[in-house]
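What follows is a single chain, given as structure tokens, in the form predicted on its own.
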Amino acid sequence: MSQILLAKPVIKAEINKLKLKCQEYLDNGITPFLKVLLVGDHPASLIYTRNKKKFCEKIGAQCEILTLDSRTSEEDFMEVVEGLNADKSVHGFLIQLPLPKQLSHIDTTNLVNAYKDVDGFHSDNISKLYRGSTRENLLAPCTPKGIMTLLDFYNIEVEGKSAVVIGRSLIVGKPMALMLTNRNATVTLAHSKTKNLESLCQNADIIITACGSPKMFTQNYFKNDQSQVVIDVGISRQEDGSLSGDCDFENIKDSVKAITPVPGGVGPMTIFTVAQNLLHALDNYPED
């Protein structure tokens, strides 16, 4: 039988870790402190940063949501940023995203100064990575992050592994790559102009879709003997309104090792992750 990769039993099992490391930090009269920046009222930007503050304030931190109007101008939105880096009492800090048309051209990789960046998007946090570092406390991208964690959990080998990854973002897929690498596995990065993905996939120990394609990968890309693990990043809403994943996971949940679900996944793992990431950013907060 297929083992279910439930965020939730791993959540249970690492949030008192964050209590812990907290109220430490709550016992020095230091109260970490993330703040968001959300422009406009994109629904699933709400969503989201509501669950962010939610468990920071579950962990014992502070989280406070910045938001700006969806018309604000590139001028004063960078105006709010400066800000937010100058201000030394603000430990972590992220741009939700997507922002609205007028400030879609920016470039936010960098925006975030590097050692309050929990998203893990800098260029001198991604360096880090690249150049082959495992520390737990690097702010590395929250979703691939969080997916190390969740393996880890439960005792899923990565070490001497094949693994396929299905997507090159700047945010899941090119980051997840580089931390299973980091951790000796043999990674092959897919797209949409890979040919042979069926097969590349058939060959894997394990498995990741993050290109947001419901139930795209069936039965026919697995071995459908149980011995593959499959971690389904994507998510998109039916017309009837449920959430899907990339894979049609009640075609293949019972042909593979072990599969997250979509709902109840990877998606909580990247909210745990922002508040792990903001705890490890104070770990390397500038005394001056």
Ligand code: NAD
Second form
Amino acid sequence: MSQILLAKPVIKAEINKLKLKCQEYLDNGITPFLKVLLVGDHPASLIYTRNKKKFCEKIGAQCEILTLDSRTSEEDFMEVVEGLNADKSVHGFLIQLPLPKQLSHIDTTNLVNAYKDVDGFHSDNISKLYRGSTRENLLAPCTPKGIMTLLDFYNIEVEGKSAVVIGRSLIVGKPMALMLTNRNATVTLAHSKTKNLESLCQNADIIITACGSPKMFTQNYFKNDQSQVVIDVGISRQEDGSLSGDCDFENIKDSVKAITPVPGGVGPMTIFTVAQNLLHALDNYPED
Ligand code: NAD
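Instead of the form predicted on its own shown above, give the structure for the form predicted in complex with this ligand, please.
Zooming out: every chain and molecule, the one shown earlier first.
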């Protein structure tokens, strides 16, 4: 029988650790505080930011979404970012992407102070990952870090396995490949120019799809012998309004060993990890 790798049981099992840690801070008079900077009203961003706020509040932390007008100038935007970096009451801070057109040229990677960087995008944090840190409280990008939590929960062995990651973005694919490498998997990082993607996937133990091409991964990409683990990161809105992953879930779910659904798989793990990173940020928060 194939296993559906739902996020819900993982979060149910892990959330108490976050609540307890949060409570320790509250008992010491510190309220873990996440500030989310949202510019404009991009529909998906509104949902993501609301979910982040809701989850932080669920563990007892505080989260405020600071919404700026979609026409905000670069100067005003940068002033707000500087203010949030300097604000000692803010322990975690993230800039919700995408930014509107007039700000989209800004490289946001290093805008948030490394020690508040709950998204794990800052070069200092990425460099720790690059150097091979497997420290649990590393501020690492939330989606791949959440996937590692999910794999561990379901006792999916990574060491010695061959993994293919499809998609080489800075927020998912590349850090995912690093995390799997750090955990001793043998990793192939595939992308839009990769040749023979079907056979690469057919020969892997773990396949992580993160390219945003709905239902692209059909049975042709798999061994269909219930031996492979598939993690579907993609989220695309279909014409009928429903969400689809990169995998043709209905047609492959019975022929793989395990697979994450969309929605209900990787997405909630990303949100969970934002809250987890907020507490990790506080653990390493610099003293005055
Ligand atoms: P992106 O959109 O920045 O880049 C897509 C990547 O996929 C590129 O590296 C490209 O080379 C590769 N690619 C595109 N078409 C391909 C093809 N036909 N064959 C092989 N490779 C191909 O990537 P992203 O920001 O990592 O987003 C990827 C998907 O994951 C999107 O659907 C996004 O919505 C989703 N996503 C989900 C979560 C979550 O929490 N579940 C988080 C982030 C992104």
